[in-house]
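This document opens with one chain alone, in structure tokens, the form predicted on its own.
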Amino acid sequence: MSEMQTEYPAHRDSRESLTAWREAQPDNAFLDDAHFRRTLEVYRDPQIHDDLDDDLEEFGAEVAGPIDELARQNDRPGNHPELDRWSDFGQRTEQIAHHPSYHEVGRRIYGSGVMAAYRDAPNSVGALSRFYLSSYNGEAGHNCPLACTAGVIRVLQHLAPDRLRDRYLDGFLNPDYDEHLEGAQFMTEIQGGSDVGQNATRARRADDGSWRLWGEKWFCSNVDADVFLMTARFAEDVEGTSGLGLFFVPRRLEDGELNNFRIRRLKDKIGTRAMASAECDFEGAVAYHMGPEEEGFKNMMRHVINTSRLYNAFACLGSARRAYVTAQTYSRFREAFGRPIVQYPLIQETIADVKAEVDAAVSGSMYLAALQDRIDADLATEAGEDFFRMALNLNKVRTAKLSRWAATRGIEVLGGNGAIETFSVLPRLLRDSIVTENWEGTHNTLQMQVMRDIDKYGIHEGFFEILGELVEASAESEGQRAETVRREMRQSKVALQEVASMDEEAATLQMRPLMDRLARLMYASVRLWERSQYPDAPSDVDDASLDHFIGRHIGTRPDPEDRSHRERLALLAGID
């Protein structure tokens, strides 16, 4: 052997090392993760989920396997989507090219039911249960897709005619994917983006009582759906939103002929790259409104951009689930200076921290879902109305924060190997969630409906009286923790308050990050009411992630020369 072939001892431990932690990888995404199942627990009915453990461990072995290593193929170089806009006999089909490994990942994805679970409406914890899971690949090309066509069957199930129903929702609902249909969203337009007041796009009645549309869409993602939700502008004497109608826009037309729209080119995105996302012009496509018109907007609203942020949460949660797995996982076999770098405690330090805000905001949204079922059943107090409201916004941003963190945690963790798109999925996750952090609102636009809703409508009085409820009810259980949860929710009463006598502009900034603190405040209180919920004792790996969590963001920052904090590091971090 050569000089230069020559491999020297060291260099084949470390690559050992490395195989056997990809060796470690868990096999089941579900399985592994324990506070989601313990979660689950508390939110599923057992009326509509007797099986539904058995599906999410059956997923949970797809997403951790074939799922994983088909997401990766196709998003190498050169198995993107491209624009195939033309048959082999020149007709006109505008058509998207993906390589199979696409329409695998998509079999496996829709049969696990997460669509499909909607027959059992209102079902939003068993879809986004499946959801989650999903998202352990990020965007993986179909996770977008999924949100759109979501919001699509909830704009059939309670806005639609009978006879577009009839037509179309089983086709929604169908789990085989070579016989579904997707939906899409078509919203933001050049002038316009989240001031969507601005829209231009042109509505027409015809004869037929059907509608006509006309104009341009900026950003259309998953543009090769069977179905587009769009505004457009039904009266063009009504300035703002409340000009704008909500429309179903078939792709193709009830005789199979394509519908009057093209599409202009595709976007070249930093992330989610496997999922096609174009801009398009409409040129008289026929097109059904969905509900009153003068309701357009709300409903466009309460039914496809409320359901897109809850599952925009749970994408965020799937992919910050995924980069502490690939973190915490590295560091027992990576050494360095002599030892696992999960000795370190900095390591320790890095991976309890992302541990601890996973498992909270996992708490915070898999809550939300199971009151947007109760919503949907109008089973809801208006307090709890008022919460969903304002709780939706803040975890929205909350969780699109932290999925972008939790990559870079991640990445900081692997050191130079985190930054090598074949070495982890790490890359493709923050790439990813530099998408979903924009998607459903920006950061800057959630704040400021936040701030409008309790100008308006006062919910935050609904928000702290439910958030009360939760500690209140734990109270017995809880005893310290629920003490602290309470003082931080009298100060940050204290805060908003303060926030509402400031000028327009003050408050602007300093909403910003009193938008952060409700967010966590929900969060702690959810665990502490979840904990008091669960069939058996919380272990200790669950009570040394709350008091993580609460100490890094409500309590009394943890002293560092206490032993007991570096413990519940080490025992975050997966040390014995």
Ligand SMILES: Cc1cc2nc3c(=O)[nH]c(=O)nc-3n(C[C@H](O)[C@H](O)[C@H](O)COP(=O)(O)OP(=O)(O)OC[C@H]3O[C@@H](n4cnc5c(N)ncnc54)[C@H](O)[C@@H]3O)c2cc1C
Contents of the next structure:
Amino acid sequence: MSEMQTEYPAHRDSRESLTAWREAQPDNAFLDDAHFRRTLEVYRDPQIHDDLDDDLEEFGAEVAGPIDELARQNDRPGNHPELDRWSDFGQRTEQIAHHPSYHEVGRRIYGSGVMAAYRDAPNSVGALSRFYLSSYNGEAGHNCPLACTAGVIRVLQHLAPDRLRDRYLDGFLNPDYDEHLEGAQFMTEIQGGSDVGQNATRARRADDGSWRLWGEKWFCSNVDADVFLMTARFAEDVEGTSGLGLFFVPRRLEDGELNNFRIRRLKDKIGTRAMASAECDFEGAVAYHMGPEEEGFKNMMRHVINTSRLYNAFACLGSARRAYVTAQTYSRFREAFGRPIVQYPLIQETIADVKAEVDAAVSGSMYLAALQDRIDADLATEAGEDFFRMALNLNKVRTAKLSRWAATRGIEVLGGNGAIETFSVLPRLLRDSIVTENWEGTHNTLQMQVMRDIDKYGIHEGFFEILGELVEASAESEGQRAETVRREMRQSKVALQEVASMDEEAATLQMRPLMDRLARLMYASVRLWERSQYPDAPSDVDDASLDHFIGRHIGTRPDPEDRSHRERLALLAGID
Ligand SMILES: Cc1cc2nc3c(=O)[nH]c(=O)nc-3n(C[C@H](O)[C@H](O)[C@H](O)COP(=O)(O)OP(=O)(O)OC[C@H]3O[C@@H](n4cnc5c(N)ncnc54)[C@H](O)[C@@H]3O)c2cc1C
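Now the other one: the form predicted together with the named molecule, given that the block above is the form predicted on its own.
Let's see the whole complex now, leading with the same chain.
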């Protein structure tokens, strides 16, 4: 062996342990996720979710197996989407050329029934359970399209005239990727995304009652979709969001011709790179208004943006769960100073923190998915609807921060290897998470919306009413924990009242930490309630995860000298 080829035993052993780590990755993202499976027991509706576990088990194997590899391929430099504007014979198509792996991922994800679940409408629980699993691989080129497609399905189910519903709905529900339809949603213009009331794209009614849109949209994700939902100004003299309608814009017209729009260029993005985001001009694009014009923006928020905010949360959670799994498995194989790093309390604490946060947010988000279904079935109370409106925005912010934080904590556990794109999924998850923090409303915008909703509609009353019910339902079984959460609820109410009495600028500054605090209170309350609904006793890991979450945020901070605290960290880090 030449000197260049020499491999010292220490090198060989390290390489072998890294190989063993790769091989020890779970082969089923559903079966490996005990907390999610348990949570599902609470929200599963036997009437419509009879086969859900079997479907998720099958999909969980795809997610951890072939989709994982394909998603890695489709995000590799050189494999990203490209604008393919003309057909071979010179017809304008405004198409996107994707790497074959993009379509293979799509076949498997849509084939899971993620959008077909809405045939049993309302069924956010069924759709979002699948979506959570598919997000184990980050954006994978398809998360944003799925969220947008879910929005179009809701619009077709709730607002569209029969003619459009009959023509399009089946295509959006079709699980066959090679036949199905996808949606997109274009609101943002160059003058601002948060301040949507500044939208300048114009809509003019045509003689046949349809509309024509003129204007420029600055961020158009999934630009190769079959239908775009768009905001545009239906009346010149009505300012702000009240003058914005909700338009359904098919990519192709009834005669098969391309609708009147052009892609300027594709965006070169930090994350979600396998999915095409563009800048577009609309030059008299044929459009149909959904619902009454004067309710256009309200409907856009209710059916489209709120749906995307819930999807965004599940996307972040799937990704955060993957960061946990990656770090937790690595820590068992990587050695430093003669011991597997999982034996160091600092590593255990990092992994335990991520696990407790993800479990809590999965519970909170599943509760919201089930509540969305109750609202759609007209079964929710007024307090429930107010709770949903407030909790949805708290949850969007919290899960988006969690996703980025979990990716960085994971990278920390992997050390230098964590920063290497080919070594693990973590750099891609981190890049994607920066986008999910901005999509569907930035943190500040959502915070301002919560403040306005509290001020204008008093939605915090319903929020606290539901939290109170959740905690009281668990009071008997959860004794001390319930008391701790009850105390935090009282204190947060006081904190909220103090903020409400401040001048607007001071309130804005106080609201930022309060948003996180309220989201965590919501998670803890839901976690307690879920435990009172489980058919059998919670596991030791479930207990540890909840206690660690409460200790981090709500109760007394754990004493590092407390032996039971250290045992909890070890358990959550996966040391049996
Ligand atoms: C990769 C990617 C894809 C996207 N795809 C789409 C798409 O398909 N369709 C679509 O419509 N949009 C899309 N967006 C746009 C996204 O929704 C916007 O970026 C987002 O809404 C924020 O708008 P903005 O970028 O114009 O920021 P701005 O609105 O200019 O905000 C700039 C900063 O000011 C803050 N700010 C704004 N108002 C306030 C306030 N009142 N108080 C305090 N702070 C405030 C914001 O929080 C932010 O920090 C996409 C974005 C990205 C990154």
